[in-house]
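Presented as structure tokens, the chain that follows is alone, the form predicted on its own.
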Amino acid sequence: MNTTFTIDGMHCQACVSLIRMELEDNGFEDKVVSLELKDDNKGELVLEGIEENDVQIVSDLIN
């Protein structure tokens, strides 16, 4: 199952670099679909197989 965050405040591909290595150091860079920019100063990340538990440190991590 696929789990989707939205992400305020992204603006450019630097924005991206840094979610991406943060989620990388906490381990779940193998659980990334997607990571991509939304208009409006807003992106998106879509994780898969995350537990439920995980949700709110994906949250602190790209918050």
The other form holds:
Amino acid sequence: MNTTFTIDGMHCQACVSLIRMELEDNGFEDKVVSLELKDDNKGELVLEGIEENDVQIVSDLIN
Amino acid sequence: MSKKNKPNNQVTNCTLYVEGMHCASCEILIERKLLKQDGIDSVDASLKGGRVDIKYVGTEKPNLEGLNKDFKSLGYKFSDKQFKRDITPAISFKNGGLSINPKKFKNYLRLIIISVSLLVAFYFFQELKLGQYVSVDSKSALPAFLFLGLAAGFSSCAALVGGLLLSMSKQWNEIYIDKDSNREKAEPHMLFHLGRITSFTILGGVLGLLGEKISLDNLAVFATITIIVSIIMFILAMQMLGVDKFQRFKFTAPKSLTRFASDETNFKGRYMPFLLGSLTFLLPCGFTLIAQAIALTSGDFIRGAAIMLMFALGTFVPLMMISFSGVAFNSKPHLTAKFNIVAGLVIIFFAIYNINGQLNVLGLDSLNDIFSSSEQGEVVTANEEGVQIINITAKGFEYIPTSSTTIKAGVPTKIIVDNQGIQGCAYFMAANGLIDNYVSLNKGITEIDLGEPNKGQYKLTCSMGMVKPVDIFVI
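May I ask for the structure of the form predicted in complex with its partner chain now, the form predicted on its own having been displayed?
What follows is the entire complex, opening with the chain shown before.
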């Protein structure tokens, strides 16, 4: 099952790369389905097959 | 940024130049990615300088080719030499044809349009004597600062502080998620604004105190500081307009402070919104800078505190709207661009207007000399007591000479001012070199003794230099 995160404050590819790096460093690299910039300084991250407690971990990583 | 476990080996410094950095995220990304490289001990990336200072362990310098390969996909390029700037002129003739560098041409065209628009705006502003209605200085009534704050809250503060508020809202919502009532959920926002208002009041007072210590009651010192602040405002505004040449100047808080502020873990406590709100005093928005400069020039703790309190209260309503509506200009890129152009133009206009006024105060050449030049008239005849008298009528926002303003040097001279209802800062008459600081014009007749003036051309204007100057020729 996929979990989608909406991320505020993403405005450029450097932000995308930073978040991707954080995810990789914390063992989520295989779970990333997509990480894209959206309009209005927002981004969207889709992860697959993550546990319920991973949602909080990912949120903390991004924040 | 450095690795936590530093080895004991010898550490060597090197600097590399980076092309492609455009924001704070780029700085952090480069620092963190470089730190992952073997042998690199610490990294300090600088967007301003377009460079990274690296400390590495051992004798082997980071491999440029390897770095460029690793960072290519991210759009960064490293070099041990500074990257060349685009030196192609905006317009040039090549092989008998006209060649245009579109980027530079667009920039220059924008500058020309801005300059012409501002000159026209200045002309009408001066001719219609609008300065009396909009000029805000340390002697203005306190409600004027409330309106200045209101204007800031709907413009540059909305972009800067509003953006900060929005970015924190998400985090605060998580902390206060267990609260049921809206009142409790509003607590972090209220703490933020309370912190902001408190720090503005206290630090405004400190600025006033500082102004007192550095003798800002001296008009020349006041004028010089106002000119410096206005130049900074001008540069900030040109950056808002996206003018390339001004992007190299950065007025940012120290990196340690921005790192602290950008680390949200520092603001996770329940009362941290108060601290964050307090720190917004240090965010350089154009209008805040104006208010702070005015508080500084007030030269008084109470007055400085009152000025900044009113300003902060003025920004409170618009910022609260942002707090609770979740809408700010910088969440809408197309609006941000439009806003930046409008706010940039307004700030540039007032920066130029301020600088021009202070040039008048200092008796130097100003824009007023372009639009109206006066010539020497007949020399004033000394009266029976051997005193030369210059008669001036002060009315509305104007000083009107009713006698010649050309006098002889070394002869006792007086200016007799008939105040028929002067307004705003025109109440304080100044003439650098002739009058010490300024003279308050009471209703009716005010006699100003100039002593025996030295040769020169002087400008009679108000203490802010906003009243159209009257030239006084001493021959």
